[in-house]
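One chain follows as structure tokens, the form predicted alone.
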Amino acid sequence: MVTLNSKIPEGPLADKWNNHKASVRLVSPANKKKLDIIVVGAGAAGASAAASLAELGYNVKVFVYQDSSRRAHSIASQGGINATKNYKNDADSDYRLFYDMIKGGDFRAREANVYRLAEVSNNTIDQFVAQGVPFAREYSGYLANRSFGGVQVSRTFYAQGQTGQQCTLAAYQALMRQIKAGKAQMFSRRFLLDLIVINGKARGIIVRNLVSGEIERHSAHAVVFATGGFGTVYYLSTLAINSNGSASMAAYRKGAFMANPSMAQIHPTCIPVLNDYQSKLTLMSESLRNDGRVWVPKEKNEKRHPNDIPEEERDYYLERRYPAFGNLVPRDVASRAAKERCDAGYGVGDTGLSVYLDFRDAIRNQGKDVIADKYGNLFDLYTKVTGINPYIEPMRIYPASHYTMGGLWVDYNLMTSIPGLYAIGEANFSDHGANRLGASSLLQCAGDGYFILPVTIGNYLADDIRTPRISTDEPEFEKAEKEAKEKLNRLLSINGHQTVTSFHKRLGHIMWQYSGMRRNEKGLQKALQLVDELKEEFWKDVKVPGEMNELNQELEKAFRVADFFDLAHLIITDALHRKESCGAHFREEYQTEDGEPLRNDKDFMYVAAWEYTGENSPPKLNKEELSFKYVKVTKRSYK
């Protein structure tokens, strides 16, 4: 077992990170012309990364799988980003966002990351201030705050429901600055097939340009990746549909650590499956839950129209459940107990999988004008997909696949285990535990971008100011360039005769019904079965028609899959070894008698760090005990 190093500064919480910054070596503005970065991913994290390296003098190269970082999936982070501004007065304060997002993960995050999230969260609404994201405003001209889930404060700034788009444009147009002035390059269509290591240390990428076919060889002094989560694992999810986890399998397979991989989110406010043909879900955003009340009819089976039930026989089961947070509950015990009643029988709809999210009383009380301010963008959304307009009776929605707290290992520096390759965002697994609270992702990529990278990266980089640009004629980049050719030209000549997109969807329906919301012993070892017998099948019978030298989606798709088998058989082994329930992951075994999850930190304390041992090798388990010397350690209770 390796001894993981986290590389926590000394001192009192509240000074590490200040102390941290005047301790790092620099890297002077001459020599930063020298070095060459590469990020890969340029939504509000690597947009924000790839901008400010750039304005500090490094040379930034930017691939995008995208025809613009515009679309990366950050612009679907509707609800709003935190910070402790505490223009409300409620007694907000960094402690009290570290402290909920310490709570919110159930005491499975980094006490010291987490900490430095909180303090550099009132810096990052001011960028994006500075930078005109249009946040909302009270009359008095301060921005305006809304809660979220898992809080009792309101400290949530917002641009109506669409936050992340609004965010993500602003740390776009700061990285089209950069590369309009010759300081950063943009590659976009270009999907990541290896990352090159040289001597231990990371040193460029191999990728395949999407609309030519051409393989191309990358080099610099350090990569980032900024790759986003892999919910898609699940097929059916809220992300867009592109996004994958191929980068950070990449990673993975040349020695970087992947941190808690089946701490995976299930969103408890999505659009329900409306049919067998869609390819992803919708979602409503947690910002809803303010002021909407969730509720199932009293009776089972009920097939009454909403508006026809009186309120004496509605459940409005948070507020019964949980009376302290009552609709404002984290995500994964609002998932949670939407699945117990439906599974009980008192779901609503056609398939009987949803509860209703109801707005009645809101518009009643405030009046519909200032819903539509509020919300008006996300009720159209609703109104497109479903077709019942929600100020008249109220939403559906039912938990999906979301957000990805595990992802790869990284220490204070944000640096992987392969020195020189760095993971921010929702790519590494850092600042959210077991489960992320709602508008901490906004606030962690830019966070990660704008204020944390460009200081710990020079710190590394320092060191290689007299090494030379790195060749790509290098043996390196000459062998991963003729494994990657080998594995496209292998898809391509199985010949089989299903789709790409069917193995898809059968390995999520696996993952969903044995590794989603609630897992068990059983199920769990079954659907690692499952996940290698679909794997085996795939690679003799699936079909990828095309060419390798030319636009070919389904060889895209093919390769992303074939990744999904893999990372699936890790989340299945991270989740079968951990004999606790913690946050999203919620073990049957493991439950109070209320059914509340049941942690175990006497022998789970920890991030379990996997390393890559082989191809038909089982993954090695690698430990980062946590300890909590500025938080007491409870039983998570929202009640």
Given for the second form:
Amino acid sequence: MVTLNSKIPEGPLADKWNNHKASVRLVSPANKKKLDIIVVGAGAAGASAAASLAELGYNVKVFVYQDSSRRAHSIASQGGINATKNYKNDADSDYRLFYDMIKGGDFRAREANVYRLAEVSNNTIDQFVAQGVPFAREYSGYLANRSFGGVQVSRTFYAQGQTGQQCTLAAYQALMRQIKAGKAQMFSRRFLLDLIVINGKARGIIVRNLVSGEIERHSAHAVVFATGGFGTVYYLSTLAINSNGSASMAAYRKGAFMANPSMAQIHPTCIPVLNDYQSKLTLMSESLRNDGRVWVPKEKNEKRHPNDIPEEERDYYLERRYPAFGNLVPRDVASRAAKERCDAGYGVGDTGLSVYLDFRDAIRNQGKDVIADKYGNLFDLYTKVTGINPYIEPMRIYPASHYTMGGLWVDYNLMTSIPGLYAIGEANFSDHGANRLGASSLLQCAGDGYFILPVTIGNYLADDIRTPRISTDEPEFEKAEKEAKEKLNRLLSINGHQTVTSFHKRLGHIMWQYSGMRRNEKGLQKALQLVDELKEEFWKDVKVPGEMNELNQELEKAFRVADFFDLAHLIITDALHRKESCGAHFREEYQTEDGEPLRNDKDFMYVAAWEYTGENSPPKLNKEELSFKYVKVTKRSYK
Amino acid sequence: MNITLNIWRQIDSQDKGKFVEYKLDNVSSEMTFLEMLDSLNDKLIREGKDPIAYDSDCREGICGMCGLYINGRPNGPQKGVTTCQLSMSVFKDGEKIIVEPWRSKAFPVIKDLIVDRTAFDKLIQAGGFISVNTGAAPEANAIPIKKEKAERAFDAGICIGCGTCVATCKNASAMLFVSAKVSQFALLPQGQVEAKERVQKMIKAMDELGFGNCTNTGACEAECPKEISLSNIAHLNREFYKAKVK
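Could you please show the structure of the form predicted in complex with its partner chain, as a counterpart to the form predicted alone just displayed?
Full complex below, order starting with the chain above.
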């Protein structure tokens, strides 16, 4: 087993980041001009990183699969972004945000990284405000805040239900400014096929130009993956339909460790599956649980309209089970509780797979205008999808695949186990443990991109100031390009009978059924077998029309789905090995009498970092032991 | 229901392109428009035919990647929706549906229904930002901003850059897109410093990129899936004249 060095700086928790900043090596402005950095993906994390690195003077090359980086799925983040400003005077502090995230992540995140994120949180709000993000304000003109799940203070900054859009566009605009200035270059409609490692260091990428179909080589002194999460492995999810895990898998195959891949967040408040044709699920922001009350009927097979069911016949099950946090329990808890009620036969709607989220009392107490002011655009979105008006009758919601806490293993510098390859934002694993708290994803993206990576990457590049521009004629580029072409040609040549999407759907069903909100040994074993069989079938019978040297969307999909099989295998392997329940990872064998997760700190208080050992050979487990010096490790309770 | 589709097919930017007719049976009214196209592609692939190329990503009306001309209207007949949010329930059994890409000089067709909208990125590059480097920001609450102003800035800032306004405009003008950004920043104190340069540079870029001029028809506002207000254009005009006289 490799000993993973997380490179956490010495000193007390609150001094680590300052000490680190004071001791990192610097690259002079004259030398930054000679250094190239590739950034793959440009959502909130990638765009903020690319813009900040370009401002520092590096040459930045940005790659996105969409036509513009403004489309990245950070744009769909709704509810808000956390910071410890303590504008509400409710005793908030860096420590409290740190503590909430450590506890929310069920003691499976790294203390030093999380504390640092809390420390940079205020800078991110300052930055976004200065960039023109129109956050919600009080009548006084000062910034407004609201609460999110799993916390008891009000620290979330928001722009109605489109906070992610506003923050992502701010970062996008900062990047556009650097492109105009000639410090950053945008390569849009490019898909990453492989990572180039030369003499043990990340030195470039192979991409496919999605318009011409050409394979391109790009080199750099360092590579940053800001490629987001892979919740689309479940097929239906709140993610963009083209979100994928291919960049992470390319890095994994080249030696980057994949950490806690089974830790996948199933978000409790999404518009339920309506039919078989559905291609994606729509999120309803967690912020709605500030005012909405979640309930199901007390009787099974209730046929009455929800508005006709009297108060005493409603089961507000979150308030009943978790009186201290009520409707604002964290996501994993709320999702499992919804599933429990539906599985027990109390679910509502045609399928019985949904619960009510009701604003009746909030509208009665605060008035329709106040509720419209807070959630108007979310209510409109709900009406557009379902045809139901939530001002008049309760929303119906159900959990859906949303976020992946797991991802590429990184050290304190956000560097993966491949020197020179960094992973930021959702693509890495470090800050959310086994469950992410609401409004901390945008924070992580912006914190990583604006304030952390620009410091830590310099420390690495200080060694490279004498390294000339990397040539793309190196044999490693040659080999990777050849292999990528072979893989694409192989997909095109199968010429079987089934479409790519039909395989993706079947994979999603397996993952949702056996590796979703509740997991057990038998089911996971079965899933492993089913995924491997499906992969074999895919490589024998998939039908990918068209050619390589043209715009070919089916070929793009096929490449992504081929990676999803391997990723699914890794997720299940991780879920099988972790014989405990923690956060979003709920193993039925390990639960308390009242159905709460039973953690096993003695045997599993570590990050599982999986190492690639070859195609069809089982991954190797490496462990980063976690130690908690600044919080008391307790049973995570919201009761 | 059963429908007949007349879809624009164009191999690449050089190809002349043409309409091709497709019949699709058993379409559910519960489908979204793009899910209907997904199912048509599924059928075409099974039949060994070339599937139709179209863009989409978030499929919840926020990324701005989709956008098709449907029966002569951008994003179809429903008001205030993107193409991905358009429901098949608005169509009738036996209906003939014509599907085209955005058509404007600044947005050349790449293939079938996919267009190149990098001109929008170039407009933002021309001045659609506030020039504050990372780390240079003052304390967020240092400048109070009237709630009503912040909300108006938000209403302008929610533009998704889909290109509907350009596609529907008889002049292919990008005035609504540009004015939303100019207006958002002109409303905020942070945006004041560069207000004059911003409006002038963005208008100049709009001309250079092949977008047409605004003649105040208002089609953009009527068709905008985010219902961005025409008042932003009035605001832009004020900013433009202000910049000229100063």
